[in-house]
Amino acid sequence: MQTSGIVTLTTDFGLADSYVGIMKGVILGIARQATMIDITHQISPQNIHQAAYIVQTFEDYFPQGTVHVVVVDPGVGGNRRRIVLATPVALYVAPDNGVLTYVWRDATARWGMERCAVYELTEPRYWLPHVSSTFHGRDVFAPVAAHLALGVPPARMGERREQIVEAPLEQPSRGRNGELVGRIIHLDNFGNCITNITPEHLHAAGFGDRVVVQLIGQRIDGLCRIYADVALGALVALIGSSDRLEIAVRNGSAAQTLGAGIGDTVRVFPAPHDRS
């Protein structure tokens, strides 16, 4: 697979302290030419789960080839792998720990395992030549990603894995009076709450539009198809743009208005004629 030359960052860093600008500094002095996306650095610190979401959201929209660094690492400095991720389309730099769990399970979906190959980051001469205890992002994955860049097949990176570390990623349940059970997983700049339930989930527990989503002590009926189908400021459940259903307020915050945020539980009955 021929790179791109893009390069795009994800972390839970924030833009307060030096942190991303540094690890663009480092890739773009090995390689020069490199084009850099800001996916978003606002990930909650140390969360997951938000950032194997995110990851998910974007990685089916960028030239093949293109290397995707991701870095939320909570276990820095301790015995957690570093790895690449190659896929038939694109590369993954990023700490073994959960993040690549979504976009891991999509590609061997898709392709199979045999086509998606795993490398341990153990080739220090694609590193920074000291490396901190602390700031991986800095001295190891941002090196990597810039020399995959430039070229370097990822097999030079280390010695192949035969998997990842997948998270315990939790998904939705069947309640005790026959509910479809999730929770929110992302809130995003708008206020909308995103959850972990899919149209496949809504599928296989037999429910189609005509339903009950419950958060918070909050009733909404039936999915809508876009935000405009109820009136300003009311709430509106609907399958997003991530293909997940997610709870909003038309023009306003649902995350505000409903005091929810990540963890809390969506409740999704069928409607009541729809009962057996």
Second form
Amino acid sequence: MQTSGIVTLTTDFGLADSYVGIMKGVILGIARQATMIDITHQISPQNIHQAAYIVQTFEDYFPQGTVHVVVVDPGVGGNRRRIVLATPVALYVAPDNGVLTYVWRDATARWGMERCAVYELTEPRYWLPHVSSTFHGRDVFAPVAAHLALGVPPARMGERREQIVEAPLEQPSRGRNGELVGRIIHLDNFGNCITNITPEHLHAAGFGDRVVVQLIGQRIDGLCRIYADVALGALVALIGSSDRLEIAVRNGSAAQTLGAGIGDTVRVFPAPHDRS
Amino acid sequence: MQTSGIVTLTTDFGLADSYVGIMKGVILGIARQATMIDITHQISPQNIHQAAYIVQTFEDYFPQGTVHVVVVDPGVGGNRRRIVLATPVALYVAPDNGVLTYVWRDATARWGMERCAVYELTEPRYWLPHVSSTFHGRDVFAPVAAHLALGVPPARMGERREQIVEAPLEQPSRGRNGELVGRIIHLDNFGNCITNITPEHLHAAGFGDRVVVQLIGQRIDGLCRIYADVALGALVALIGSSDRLEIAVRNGSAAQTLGAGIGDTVRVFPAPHDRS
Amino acid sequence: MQTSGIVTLTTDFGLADSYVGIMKGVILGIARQATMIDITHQISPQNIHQAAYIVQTFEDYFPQGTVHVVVVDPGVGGNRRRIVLATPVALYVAPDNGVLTYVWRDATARWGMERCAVYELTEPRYWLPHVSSTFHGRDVFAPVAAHLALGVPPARMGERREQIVEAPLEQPSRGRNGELVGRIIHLDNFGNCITNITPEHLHAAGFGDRVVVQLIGQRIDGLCRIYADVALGALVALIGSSDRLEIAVRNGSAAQTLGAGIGDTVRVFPAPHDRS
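Output the structure of the form predicted in complex with another copy of the chain; the preceding block shows the form predicted on its own.
Below is the entire complex, every chain and molecule, led by the chain shown above.
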């Protein structure tokens, strides 16, 4: 796989400090022609589950050979590994703490484990000369990403490992009445509530579009195609742009209207048989 | 008009999601050499008036042939048109819902309607192969912008239309005592209150610099040239950097001091005759 | 010193306005190939001390010959000078109001005053043709930075000055019990409390690692190397990634836990003699 020369950045560093700018300076010092794209720096501090979700949403939209850096790293300086994951289409540089769980599952399901190589970052020649104990984004992840963007093969970065550490990210389960039981895993800028339920889960459960969605005492009948299918201010359930069940309010905030938060339970029932 | 290869982005997507990063990935997949500049992604969700104001502020400061993408799109997936507006100096890609109202008025006033061409985006060959119903920023606007940045003529994007949809953005009016009556249309990061009153309005009303500005029970005498013309913490009225009447507090926040918000009324009276 | 073609931006403009985007448009109009890197635009409005701290943190991580623009400018339009500071490794463009205090002290200590040249921006040929009274970031600082990024020597920008205006940024002092008395100067995105105490201060005071840190009625024994050295939720003191004494909570927010804010006093005592 040839490098695209693009490096994306996903962190929990926020935008009020110089941390992100410093990582970019380090990358430019090694790969002056790299194109750097911010995904987000507003992952909730040290929230590995949210990071794992966000990292899954964008891979398909970047040119092949892009390097994706993910720094959500509550164990910085401790003994968690630092890795690069090389799939047939992209490279991920991250602490091995679960932030790559979803992309690992997707990639191994799509291409098989043998085509998804994991290397532990053990080769200091690709790091900054001095590695601090609190900012590996600057001292290890950024320089490694820059070398990968230049085309250095990931196998040079360190020793091969069998697999990554998967975080125990909850999958939807079946409730006692046959319903799918999932959770809200992300609230977006519009207050849309994004769940861990995908169309595949609905299909595997034998549900069609005529489902009933329940959360926080509210009931929504059926899946819509677009927000504008319902009245202004009304609740709507649909499969959102990242291919997950999403609960929204048209021209409003479902999170605010419902008082919903990350972790809240969402139940999906098959529609009752109608009499027509 | 030759393309500058620059694409600016103005949205209400916020920075906590991957939406903006995904749009940039799509653009780079088509136009690898494009230079992408964020204007802001913090338009109040679905606030078309605020978007229209912001979009008017920056055109003059970018090289000719820049592509400006504006995605504030409460009707996504519905039957609002998607358009490109081509003026003699810039290209705008946006939903046809009023976000281009101010730039359309400016451009047609400056160059005449015949030199401001509107095309509806009807040619799917310039979109992503699959168009979702909820994220046209990714599926339509980003790829169209990328093709324009590569130099594809806007006329190829679809059918010519006569004009855009103008939002009913309020203009200042005359009050019963001869005063100009305007409104606050934007609060900036410093708490400066930016109004819909321009120097042209003041001139047309026959007012000079010696006006009296009233808002929220406060009275400000005269227009200053700079913030530092008044004491620390004092209110000041001036023509701000985007060429509109602005109310500020020196080294403070006028919005906070006054409890002012978007939509609040601002009155400008000619100065009373002095006896000198 | 050859230009790197990189321009960094540090301002208090926030991200909800078009101010930052406009500065970038101006830079691209002059230096189309410049690489622009945002450090932060969330300096507290007009907080010169915080800006001075942030500006000190990133210089070492950018390629030599980078142009750093700093616009925190409460006196815009008044009679404060506008300057470029040229050190042997970088160029700084800023209002002469103290925002460069720390980098000036560092640079003159490292290379001597004669190798740190200050020029007042007095040459209008490097500005926009029209200079407003409220937005010199756009009209003066951005175009000057662009010309410097193109390789125009800083001496062309205006008249040589002897030195910059140093802000009276407080240094740690000695308390009546021999302790070092410093202050919190920045809270980062994780709630880490960063102080004005450096390892050099601790060394000069004759303290080792076995110190006791006191703030807001809390006492922390010893400096750790990494956050993970203490239990989840516990307070920890360490030398952070920007080489200053920092108080943190492992996987939490020290600022929130302690109710700490910028300006709060931090005391460091030598450890009491142990009996071993």
